[in-house]
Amino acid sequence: MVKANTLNRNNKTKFKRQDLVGWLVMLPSLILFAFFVWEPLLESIRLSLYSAKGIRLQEFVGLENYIRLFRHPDFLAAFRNTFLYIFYSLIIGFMVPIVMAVLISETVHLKSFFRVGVYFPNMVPGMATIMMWSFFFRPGNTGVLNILLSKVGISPQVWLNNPKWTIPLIIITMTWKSAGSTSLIYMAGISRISSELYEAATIDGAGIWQRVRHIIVPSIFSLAKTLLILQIISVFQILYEPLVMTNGGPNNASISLMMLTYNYAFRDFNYPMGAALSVVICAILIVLSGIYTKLTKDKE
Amino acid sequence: MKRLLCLLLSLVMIMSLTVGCGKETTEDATSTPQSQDTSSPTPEPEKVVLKLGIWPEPTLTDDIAVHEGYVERFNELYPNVEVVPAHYKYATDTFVPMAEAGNCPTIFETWFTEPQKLIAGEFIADITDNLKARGWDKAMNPSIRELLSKDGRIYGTPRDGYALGIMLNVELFEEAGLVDENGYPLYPKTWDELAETAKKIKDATGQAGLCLLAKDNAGGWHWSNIAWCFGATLTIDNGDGTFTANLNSPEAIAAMNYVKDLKWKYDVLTADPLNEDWGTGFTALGTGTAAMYIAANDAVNQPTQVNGLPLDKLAMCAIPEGPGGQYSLFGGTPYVFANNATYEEIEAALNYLEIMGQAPVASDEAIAGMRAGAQNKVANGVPVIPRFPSWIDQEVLDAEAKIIEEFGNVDTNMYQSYFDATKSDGNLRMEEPGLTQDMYAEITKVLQAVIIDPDADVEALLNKANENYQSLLDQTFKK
Amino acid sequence: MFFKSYSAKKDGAIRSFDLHSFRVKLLIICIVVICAIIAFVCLFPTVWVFLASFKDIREFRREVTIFPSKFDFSVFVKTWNDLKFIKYYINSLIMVVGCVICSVIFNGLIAYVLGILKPKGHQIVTGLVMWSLLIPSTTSIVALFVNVNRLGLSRSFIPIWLSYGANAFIVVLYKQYFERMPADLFEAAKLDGCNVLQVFLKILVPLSTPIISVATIFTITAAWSDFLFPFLILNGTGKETVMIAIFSFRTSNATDVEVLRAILFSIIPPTILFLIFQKQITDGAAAGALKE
């Protein structure tokens, strides 16, 4: 190894033997980067304009995978209902977290409880979850959610099968679970607001709502555009959800373009085709993290 | 910074090279064999490894202990054989990784609708000088070829033939009182009395009348059988090697608009049908939750040995006539052979199979193979009842025919009406041709929405299933 | 008594000064309430996979209730053997400890040089590393996949310890760490006489317990959790893990009741291990601020 007083030269311009040290030191890191995160995009494309027999590219054959692709029935179906997913958890597992952290912060009693109990579906398994929760939205009168409602005299109803709900219900769950860590962010940007600018809003003669809704509110606002686009992105790769808890259904109702993929790979071995697809879903993310991005430097 | 640029791009290339060189091993390894077996016309016997992918799983002991019993016949036959029990339980998201990596057993089983997308994928063995060799290629059954067979070659041979017919539990007909005076269960002739049977039996035992599948293909494959038997075909061989769809023809309108009313009108159908697939189907039948299920002649050990049915519960009858007429859907479980085997391999495959008397031979090790099998059945409650004839050798046939009677375990007019049906003529029907698993799939979405929906539009779901599957034959047959 | 703990309240609208308004004193019981209504929603559906494992099949199939009629322990122990889950939490133990060490080190490394180091051209790579964030690697699962058959390196858990060297979240979360440092001390070390990885194992890596005891812990449980890539590994190797055995319980022969036992198995210890860190999670997960 080199000895230390070799980096103790001086570092300005050139290519100096310690940033060579420096880049070994993380070479192995790099590798495993490269080979886990970023050569796979690229291959994704490489994959998706070969022709395959199972893993074996076979020959070249230009844009035949997407036209395919979005030629095929589900595409739509699976393209639209990701964009409903997002849709839904903004309505949804957007807006709860900041509800919770902000009736949190207001308590004193049990807050700690509150903190710990909201953060703990987050500990649960994510595969774990999903079959929980198939259990609460059985139809029939032995599924979970039915026996509470059969206590409060509401008939049984058929939850995931009904199409209109599949993807809110689902959505629910997913703000199950992540609801109580994202809230714990909110809460910790709501600690750092300083005590006098309420006490400055009080004389001013500003009412407890009004406090929420002129110094919480945008004391939060960047925390939450942050969160807002890392939820979106997650959203967009939604796969288990569907698999396990309705196979995609009811009639496509629930399909996701992750899980297209899924079956496109590792269903019918067509790698290519679920490449291709991959491709799409990054030039998807890729546009909108741009169009975030541009909206976030406008307004500042 | 471009030459930071550099190296990190040279980065890159290490890693799509090394990347790149792994692949040139792997066919290095997949090739090596292949060359193996030109240049084995070598004197001496070379030591061969069976891997038997077809080895019980390990709960079963019963069932080793009659495998067993073949190795050791099998080792006193072929000394330069070492077998390896490898049991492999096929399923799609593990079989790429493993063949891929060069560890799929030299045979193993694998489902009804895998063949032709393993051949496509080349995973699969060309063994048609194999079975050439041998003869077997004449005797095996055309239609069960005709399903192991791209452009004339052949990929595997098959366990069994199997019909679909509808299994009943007898328990709950027994419970709903339909059943005649000796005790046999008064089976649904027609679709139309499928309904009232199914009904009847709700309202008696409160249990599902009929376990219908709507998650996943096998709800299409099922649904097709129905289809056949309202006058549909579903998928139409232009002879020009295209297909025309035909999803939407009357008959199969009218087919889909009986389960709806099974779902809406009758009410008969388990809690969940989008939750049931061709195992939850067993698991209801044998449970006792569903009265009937359409399933074949090859699966009576799944209500049984592995949901508890006792084995004189179990009966099946015909599939129902309809008002197009009577099929049953016929098709066939096939062994194939991993890609890396070599002509010796397989030759020692395919002789294991002839001891087990699963092939066209009726040598007295065959016999003495399919006499064990049949007496682990016995023991196990699993009934023992004829096969499809898989193969059309005679002397085969005649001798299963005598060891069904022998090891009968069974009342045979449990199962009368469904051996009528399947042996009078036309009435065994192939699955339809064109790409069948996209069709099911297209089929099980429209049962999804009618199950789901009392005010589906049956005629418009299946219009945009077949312009659906359409788009997919033509995109995939062109002229 | 209720309220007088409130003039102590740091966070949130509601102050102090507020109290003597009725209103508001209602205002802060249903606050309360509603809190109790969430962390009673948060944690019930856990509580109920505990009180339905205890039913057996008939009844969980049959009768029309939350509660058990008998709390029989014992059915958790036959359900175990029979379901020989002994061997999938080897296989989940053997998987998680070996994402651990490979997380820490080189996370570790990678963020060190980033954040300390700082070589000519480290920019770019930062760069990588939080596009990397954002461009979810699930995305390239087929390319990925495709690529550990090529390398031969599926079927063992190898490919699955060494994914955890590679995760962006962790490497800012540490790089953030390492960047508030003093530079003098690192200074001091190499004038001692340290090299570049001396300096890491020996200043670096005590100074920074807090951060890799976090770091850890998310790892052990994400790693406990993870299930589509070691699914696509591990499934059929006899080296399935407990995500992939419940997984598969689900279309197994495995009646409903043994799959939620599987299901609280699979949930027990990332609970013991948040009984016990319930602190360092719920901080780290505030501090981090970038959620994975």
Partner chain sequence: MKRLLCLLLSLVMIMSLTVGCGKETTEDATSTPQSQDTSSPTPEPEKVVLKLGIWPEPTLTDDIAVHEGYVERFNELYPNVEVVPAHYKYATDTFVPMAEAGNCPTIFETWFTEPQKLIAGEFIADITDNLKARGWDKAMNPSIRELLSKDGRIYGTPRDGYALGIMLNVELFEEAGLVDENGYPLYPKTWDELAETAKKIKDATGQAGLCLLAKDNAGGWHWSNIAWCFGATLTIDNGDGTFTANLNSPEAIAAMNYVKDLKWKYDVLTADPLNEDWGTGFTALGTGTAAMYIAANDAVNQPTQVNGLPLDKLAMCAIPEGPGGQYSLFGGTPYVFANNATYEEIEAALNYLEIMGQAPVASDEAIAGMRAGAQNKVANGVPVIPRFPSWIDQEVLDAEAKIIEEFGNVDTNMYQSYFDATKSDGNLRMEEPGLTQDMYAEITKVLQAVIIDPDADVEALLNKANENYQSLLDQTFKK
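Take the two forms, find the largest set of C-alpha atoms that superpose within 1.5 Å, and that set is the rigid core. Quantities reported herein were computed from a predicted structural model and do not represent experimental measurements. Positions refer to the first chain, counted from 1. What changes on going to the form predicted on its own:
- Remark: with the core as the superposition reference, the CA shift of Ala206 between these two forms reaches 2 Å or more.
- Comparing the forms between these two forms on their rigid core, the Cα displacement of Gly153 reaches 2 Å or more.
- In this overlay on the rigid core, Val287 has a C-alpha that sits less than 2 Å away from its partner position between these two forms.
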Given for the second form:
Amino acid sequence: MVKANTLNRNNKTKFKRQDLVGWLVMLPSLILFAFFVWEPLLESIRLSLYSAKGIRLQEFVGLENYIRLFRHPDFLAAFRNTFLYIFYSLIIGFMVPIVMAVLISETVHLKSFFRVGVYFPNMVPGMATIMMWSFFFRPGNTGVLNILLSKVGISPQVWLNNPKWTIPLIIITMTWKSAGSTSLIYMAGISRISSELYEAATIDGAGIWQRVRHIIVPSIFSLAKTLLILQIISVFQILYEPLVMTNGGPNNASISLMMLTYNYAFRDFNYPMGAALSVVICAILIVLSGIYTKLTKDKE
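Form predicted on its own structure, per the form predicted in complex with the partner chain context:
Partners and other molecules omitted; one chain follows.
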């Protein structure tokens, strides 16, 4: 009995030492996280409750900045457009990497070539990608897409200047840029599937669609859930694509919440309003993450 108590005491001491080592390893990351994430967030909350002249705080105004924000017509347009970005990104951008990963994984020859090919757009600088697609969708006779369509007798279109097409075309640009890297993540998940499952499916006479439905999709389901919420958070913070391609136009048809924050802070130099909107964006993302976690918690 005495030996057992001594052993338990030694195990607890060892556990505490290991725990201390783990905290020491994480300490630099925790300090950087607090300095670059929590401190700016708390400062934004404080700034949003004051009026300011430039960067100098003047007086406490409470929730007045939030009231002005919600009453501003640009907020409603940016709010609607941001969720439209998410909607089209889930329709266009979420399934494309999965399809690419499945097709390349099922390919027998030149698999490495296709992997490099789909990842290549991700190596292109983001601003260069936006400028390239801006020239591609340029209205009139000088746009690349209109030049190609003119060869088959289709008249030039306005593309990005058409409010109905602006957001989907921006999402296509983002998908071209990032789908390759996401598909590599799915390919890594597919590569971990046991070969015995494929052998059993082959013996049972399963075709490619049966393998995809009953083997691949269940195996990458948890990975897809994680990438889904990461994509929603990323698209919710879309900024420089509509800023460069359309400047939020035409008539606020492509302005996003992050772009509106940029306009408040760096165009109008109204830092309290920009801080208030950034706090609202943070709160919305927390709510969306909580709802998503609640809905998918019991799913298998």
